[in-house]
Each structure stands twice: as C-alpha cells, then as structure tokens.
Amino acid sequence: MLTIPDYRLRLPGPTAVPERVRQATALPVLNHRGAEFKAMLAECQQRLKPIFGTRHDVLLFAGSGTAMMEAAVANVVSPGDAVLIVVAGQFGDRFVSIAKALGATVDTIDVEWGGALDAQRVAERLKSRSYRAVVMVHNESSTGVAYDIAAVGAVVRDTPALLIVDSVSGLAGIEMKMDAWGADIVVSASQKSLMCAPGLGFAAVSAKAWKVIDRDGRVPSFFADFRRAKASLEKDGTPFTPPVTLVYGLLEALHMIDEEGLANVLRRHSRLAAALRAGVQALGVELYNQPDISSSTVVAMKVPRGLEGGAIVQRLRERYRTVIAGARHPSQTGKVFRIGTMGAVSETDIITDLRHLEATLKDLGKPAPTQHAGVRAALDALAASA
C-alpha cells in the first residue's frame, strides 16, 4: 500500500482532504439513478446555491476547472462570435486558448501579471465592439490576484453581452454574489476551498445566459451541454455516469462549511492569507502582487534575489516534506513561488509554513533579518484579526 508519511500538500489546489471528507468518499457505491443518489444530489444542489450566491441552479460535471472553463465557453459561444477576455496571469491566457478552440473571435484586454483591473477599461471596449461575451478569471491562482466581479458585473449588466466566470480556486474562500454582481455563468471544481478531491466541475448559470444558451441547437459539445444537464437535473439526476464516490465527499464537505458557517469560513481564509503575506514579508520576501487586491485563497511570492524558485520548491519538498507551488508560466518560471491558503486550513498550517520556509531559506543562503520573524509576524496578524 502506498503511504506518504509527513506530506504536507501546500499547493493552491489541490488541496489537503479533511478526513470527514475522505471517509465519506470510502461509502459503498450506491445506484447513481437510485433514490438514495437523487437525495443526496437535491441536497448538494441547495447547499451549492448559497457558496455561488445564486438562486439559479448549480449544474455538476465530472470534469476538472479547465473543463468547466471550456464548457462555458461553448455554451454560448458560436464559431465566429466575438468574445472580450481579460488577461491577467495563466487562466486568463487559458480561456484565450479555449476560446480560439471554439472558433471564437477573440479581443483581450491585458493586465500586468499581479495589478489591478479597472472595469472601466472594460466599459469602454463594450461600446467600441458587440461581444457574446465578456470572460474574466475571478482568483487568478498565478499571481496571487482577486479581481473585483462586481465592477465588472455593473458594466456589463445591461449589454446585450454576459460575464463568464472562472472561480475555480475562489469558490467558497473569496465571497462570490454571482446574481447581485451580475456574472452570467460561474464555473468551479471541488479541488480547491470546497475541500474535495479532484473530479467534479460546477457552473450556475443565470436567467440572461440561458436565453443564449437555448436560442438554438449550435452548442458544440455533447458531454458539456448545460440544456442536457439542467434537464436531468430537475429529475434530480445527471445526463450520465457522475463520480459517485466524489459526491459523496462533496457533500460532506458542505456539511462542514455549513457548521463552521459561511461567512466564517471566508473570514478564515481572508485572516491566514493575510497572516502569511505578513509572515512571508518579514522574512524579507516581497510579494508578486500589489497588497490591496491579494488573494485570501494563495499567496504568490517573488524569489528572493539571488535564488532560483524551483531551488525553493525542491528543498521544501525533499527536507520538509511541504509541497507548494512555483511559477505557472514560462515567463515566471525561476521567478515565483506560491502557496495554497484554501480549504481545510489553519492556524497552524500558516505558522508551520512559515516555520519551513524560514529554515529553506536559510539552507539556500538567505536567513531571515531575525529568527522566527515570520512567524512572530504571522502570530501578531492573526491576533490584531482575532
């Protein structure tokens, strides 16, 4: 039996399974078109609405992030249709690719990897183009980066175009009000904040998106049709064989947000994001991203000078049994390392963190400006937050 003792899995997704969740994944497979399944579906689908923000329903896929981004897109996307895509780190390069895929025409608007979006770029290339839609990355894990859906939402709200999504490692650790900000389809997966395993793919969909989506018969997938989905879905089922098992954890994992509750489940993530950005700078690493729009679900760090990023990786890995994240493009790489604040995490996970990466530094030639800043620093954030 493979077992992988002291791993401590650090990534911004996939992250860490509590052991309610995995127990729950270990159940006997039930009929997927049994009762039991229906039930238990109905009850994800209603504990999904309020982690969107949505009354619209919560469509599940078998499938990964990038899945559900290529889904979204090629429900209301025909070949030839202009689509607007903000680029602001990797995914936003990614919904460019899919997008192309499709036989979209496609327009950027390009942000300094780690800055800001202003909405108001985006307002002004609505009036200069009619666009299907408007695509946009909400936690772009890359750089570290929330970027603000509700400005965007403002501008697109009453224009004929809708506002996709991607809120794959933002879902349920950064604050999501897909109908009061006015985004059309959210798309997610369990591998993130919702604490599961890889494998499921969500999107909701709104009112505006669906009078695109059943104009007529042009969508071109078959597995990924929402029609197809959302009309099993009122049987209280899926179009085909979903992973069981999964659903299973998934629904555990709802289980634990509720009881933890919401709003402080997000509070959590914002209070030890914070707590490790204060951690990391006083160890003399500087951020990869501007601080006022930092990400409370991974924070994204430059190298120190005179270090190389995978150096960094490696040596936490291989001594300290802690695997985080490098850089996510080839114009990156050497440059950023990142570090999952997602999920099933703690308190003790941040100071932990801090504790091996202190030490990796040291091993690489750059000791902290005094032993235990970063932890000192980390411990005076969560209390100031407490």
Ligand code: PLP
Given for the second form:
Amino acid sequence: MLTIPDYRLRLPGPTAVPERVRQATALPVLNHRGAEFKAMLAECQQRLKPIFGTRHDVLLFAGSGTAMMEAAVANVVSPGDAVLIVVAGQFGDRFVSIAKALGATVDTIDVEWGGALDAQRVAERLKSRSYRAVVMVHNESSTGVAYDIAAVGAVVRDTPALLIVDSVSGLAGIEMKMDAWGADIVVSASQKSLMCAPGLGFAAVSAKAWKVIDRDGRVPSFFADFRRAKASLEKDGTPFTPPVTLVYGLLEALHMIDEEGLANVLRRHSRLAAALRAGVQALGVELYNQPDISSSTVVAMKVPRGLEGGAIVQRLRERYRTVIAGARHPSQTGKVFRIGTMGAVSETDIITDLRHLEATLKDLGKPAPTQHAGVRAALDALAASA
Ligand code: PLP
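Same protein, the form predicted together with pyridoxal-5'-phosphate (PLP) this time rather than the form predicted alone?
Now the full complex is given, and it begins with the chain already shown.
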C-alpha cells in the first residue's frame, strides 16, 4: 500500500487538502456525462462566480495554472499581436515566455521584484501603442506581493486592449472582483486557496474578451479552446473527460468556503498572513517585498545574512517536518524563502510555523533576539485583529 511522509505542507501551493475534500475525492467515479455529475458541475459554476467576482461563466479545464496562463493568451492573441506584460516576478516572467512561444510581439513593464506597480505606467504605454492585451499577475507568489488589479483595470477598460490576469495564487485568498475591476480573463487553479489537489484550472471570461475570441474562428488550440468549453458548459458539461473526482473535491471545498463565508475566508487569510509577517520580523527576518503591498496568501522573506536559503528549507523539513518553499527563479536563488498562508490555514499553523522557524534559525546559528519572539509577536497581532 502506498504511503506518504507525514509532514506539514506549508508551501505557497499546492496547499494541504482538508480531510473533507480528500474524502470527497475518494468517492466512486460517476459517468461524466450523466445527470448527477452535470448537477455537480452546475453547482461548482454557481459557487465559483462570487469568488471570481463575476456574473460570467467560469470555464473549467483539466490542467495546472500554467496551462490556464497559456490558454488565456492563446485564446485572444494571434501571432504578431502586441501584448504588454507586467513583469514583477517569476510568473510575470513566465507569461513573457508563453506569449513569445505563441508568436506574440512582447513589450514589458518591468517592476522591481517585491515592489509596487504604478498603473500610470500601463496608461502611458497604452497611449504609445495598440495592444491586444495587458497581461499581469494578481498575486506574485515569488515575491509575496498582491497587485492592484482595479487600478490597472481602470486604465485598460476604455481601450481596445484586454486585461488578462493570473490569480492562480490569489483567488479565494485575496479579493477578486473581476467584473467591477475590469479584468477580462482571470485564470486560476485548484491547488492554492481553493484547498484542492492540483489538476483543475479555471478561466473566467468577460464579454469584451468573448468578442475577441469569437472574432474569426481562430483559436490556435484545440483542447484549450474557450469556445468549445463554453458550448459544453451551456449544457452543464465539459468538452472532454474531466478529472471527475477532483470536481467532487472542488465542490466540497466550495461548500466549506460558503459555510465559512467568503468575506470571512478573505479576512482569515489577511489576519493570518499579517500575524506571520509580524512573527518573522520579530525573529529578525526581513520581508522580501515592500510591506504595504504584502500578499495575504504568501509570506516571502529575505534569507538572513550569512545563511543559505536552501539550508533553512532543508532544516525545517528534516528536523521539524515543515515543508516551505525556497527560491524557484534563478535570480532569487539563496535570497528568498516563502511560506504559504493560503487555503485551509489556521492560527495554529502560523504559531507552529514560527516555533519551527525560530528553532531552525537557532540551529543554523541565528537565534531569535528573545526566546519565543516570533510566536509572541504573532499572538499580539492576532489579538489586535480578533
Ligand atoms: N501563477 C502563479 C502566481 C503561481 O503561483 C503558480 C504556481 O505556483 C502558477 C502560476 C503556475 O501554476 P502551476 O504550477 O499549477 O502550473
């Protein structure tokens, strides 16, 4: 019988899957075109819309977040079209690679990693050239920054350009108001704040984007053609065999979100991330990003001087069974480590993270200024925001 190591999964995705969701995914596979499964897909649709902040359809695909990033670009950008991509971290950088692979002409707005974006920079660039799309990441998991989509939406909305947003690590953990903010395609995935196993991707699409997708019958993708997915969704189906059991898990997770209340879920993320940030800073660890734009779903930290990022991650895993993330992008190697505060996270998780991080830093020769400083600071932050 298969066994897996017993450790605390504290990555910025995939995140720990709650027992209820895991049990749901263990149920028997149904006919994916039968009435029972269609009812589940329809219910997922109704429960996902408020999380995206949209009245439009939310298309569902088998695939990871990157598949959805690619699908978003492929459905609206033809080879040679100009796109403007905000690059503020690893996932903005990935959008550049995707758009280039699809033959787009790519311009970038380069933001200092961990720093803020002035939406006026987007406005200026839109005056200088006609773009098919402005492309950006809502929540840069590599730097711990949540970007202001509303501010960018306000400058893109009245231009012919579409606004494509990756909210893979934001959705359901930080607010998304796609329609009100003027985002045209928002993509996400199951394994982050949605508390499911990896494997499901989502794309919500505005009326403005549908006009482009429908323009001339040209979507250079068969599997990820949004038109095909929409046509099936209208009959509560998917064009191809979906990961049936993952949909059970999604539905259970959406029930959990609705039971807690979306506003409460978002508040919990914000409160816990703030407590973790307070705790790590009290341990003498600096945030990687500009603090006032910190994400509520991931805390990114600078590796303390004299230490190696990989050593912190390794020690936490081997000695304390706490699995966090280091750097993924070559430019950040050894400089950043990250803890997820997304999904089914509780106060206990944050306090345990800080106990283990304090012990790890001590093991590596960087003891806390005072014993339990991190836990104390986090408890104070939690009390202040209770
Ligand atoms: N976008 C963001 C912001 C992410 O954090 C991730 C994954 O960490 C992705 C895209 C890519 O998702 P996946 O690994 O599911 O392809």
